[in-house]
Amino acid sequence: MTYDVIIVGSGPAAMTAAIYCQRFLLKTVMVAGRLWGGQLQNTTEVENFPGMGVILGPKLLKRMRSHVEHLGVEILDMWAEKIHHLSYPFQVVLEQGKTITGKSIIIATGADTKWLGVPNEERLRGKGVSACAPCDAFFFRGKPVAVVGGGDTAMEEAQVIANVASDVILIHRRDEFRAQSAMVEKVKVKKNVRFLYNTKVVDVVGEQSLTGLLLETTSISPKQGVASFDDLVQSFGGEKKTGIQWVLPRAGVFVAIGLSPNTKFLEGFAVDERGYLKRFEERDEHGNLLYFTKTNIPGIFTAGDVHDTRYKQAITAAGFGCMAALDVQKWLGDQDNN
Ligand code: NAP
């Protein structure tokens, strides 16, 4: 059996694409992965998805999945390992060698945590180094922790962990945050959170588990309220190593420095220098838009954070999912008419 469309992924982009494709009466299958749902599974309160008020990320995902299931979309909770795009219909190879075929594909595999890449990070992962405060908060009750990053995720992580940790230091490499002001304000009101600016993490320290962070503070921000590097180190209870490096004692660190797109399993697809799937808008001879979400392979489209280097919101991912489904419907129709 050949599907009309295979959707790879299971976040808001994939879910929305599935809803639209199914309603276009296309024979649709979603390859959801074994850990379905993507980043929203690790998100706490979502306050900016219209119509949802304040809702937990996993709950929003469950609602999306119920909607998709209710419409009758087949969902496979398996990883996609390969896409064969040189033959047609396309083939998607799943775990254990199972293969499914489809006339079109939407790649909506999202993006995962980006790690710091410092020497001892991998060794201490799960031993003090984490990327999910809602998942791991329990282990840090009453302990001092750090959060690294300056975006919305860092603010969200800081907010969550501040409720259980003894104190939180949010470390950012600049002294301006990328995060939305509303999210920064929510962290600022937490009495046990302090900000450390213009500082990067050089390494994580500890034998059996994390005991501290080796930091490098390159300039003292006026926001820091100290006169010198020595004062800064002292005010955070750190230990000076060199003129710019010092160790901050911490029992846990939450890495929240952005995302890395899930494209490693793709071969023969055009990606940018950071691995994001490239989108190739196609227009007719009059300049009218034909397809917005096309990849470099005709018949294979993309949606959501796997290609989105800019917006990366649940709602924009859902919007891209809708566009990809509309493009698939048109593309399949165009093939039938040719
Ligand atoms: P992001 O917006 O890309 O921010 C990443 C942050 O980490 C930036 O402040 C960046 O510093 C810093 N950073 C990047 N690489 C680093 C490195 N190697 N070392 C130290 N710091 C590094 O990522 P995000 O916060 O994960 O958010 C991703 C997207 O999801 C955003 O569009 C965000 O709006 C969205 N989001 C929304 C919500 C919500 O609305 N509830 C919640 C979470 C995320 P620079 O600023 O210097 O580049």
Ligand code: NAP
The other form holds:
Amino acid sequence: MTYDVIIVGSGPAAMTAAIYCQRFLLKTVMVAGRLWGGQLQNTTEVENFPGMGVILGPKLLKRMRSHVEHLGVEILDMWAEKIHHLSYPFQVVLEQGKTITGKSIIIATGADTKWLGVPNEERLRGKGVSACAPCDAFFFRGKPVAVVGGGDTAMEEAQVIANVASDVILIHRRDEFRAQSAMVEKVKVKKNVRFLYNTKVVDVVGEQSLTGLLLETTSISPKQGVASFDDLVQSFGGEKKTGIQWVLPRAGVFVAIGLSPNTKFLEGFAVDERGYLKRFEERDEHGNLLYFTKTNIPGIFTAGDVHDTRYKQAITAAGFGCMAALDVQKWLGDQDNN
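Any chance you could show the form predicted on its own after that form predicted together with the named molecule?
Keep in mind that what follows is only the chain, not its partners or any molecules around it.
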């Protein structure tokens, strides 16, 4: 059997694409993976998805999946290992050697958060440890928090959380930020943001919820304005432990060291320098937009965080899923008319 469309992924982008494709009466299959759902599975309360009020991320995903299943979309909880795009119709190789065939494909495999990898991080995720300020900032209103990172993402997170938190400390393992200078300046003007250089997070501290960060400061940056390690710890209200390690009291920490797009299994697809799938707009001879979400392979489209390097929200992923489905419908119709 050949499907009209194969959707690879299972987050908001993939779910929305599946809903639209099924309503277009396209024979649709979703390759969801064994750990389906994407980053929303690691999110606690979601308050910014229209119509949902306050809802836990996993619960929102379950509602999306129930909607997709109710419409009759076939879902395969298996990993996609390879996409054969040099022959048509396309083939997607799944685990255990299973292969499915489709006339078109939507790649919506998302991106995974790069976590710190410290001992208690996973245990305290959703209990003070977060990776999304726009998602979770509300829960830290009036509380002291930290942001870990030195790139544009860290600066964006710091700007968002600074609007609600009482005190924000941006922790970077180096003496210079990788972020654009303009981004850094926007954060510097925030009166409740301070910078902590040459410092890495060794662990997160807390029983039921986060209470602090175990830090290691390798050297004192001249930018800190202090002469000794003891002075540094005292200036941030911390508690010295042993050697160069100390504990910084915090109610929350936002990990902003980047995302890793799930594109490693894709061969022959155009990606940018960070591995994000490239999107190519196609227009006709009059300049009218034909396809907004196409990849470099005709008939294969993309949606969500696997290509989105800027917005990275559940609602924007869903919007991209809608656009990809509309592009697929048009592309399949164009092939029938040729």
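Positions refer to the first chain, counted from 1. Rigid core: the largest C-alpha set superposing within 1.5 Å between the two forms. Note that the structure is predicted; figures quoted are calculated from it, not measured.
Legend entry - Common rigid part between these two forms for residue 115 and residue 246: Answer is yes, one rigid part holds both.
Inset, instruction - May I ask you to give the angle in ° that the smaller rigid part rotates through, relative to the larger, between these two forms? - result: The angle the smaller part turns through between these two forms is 63 degrees.
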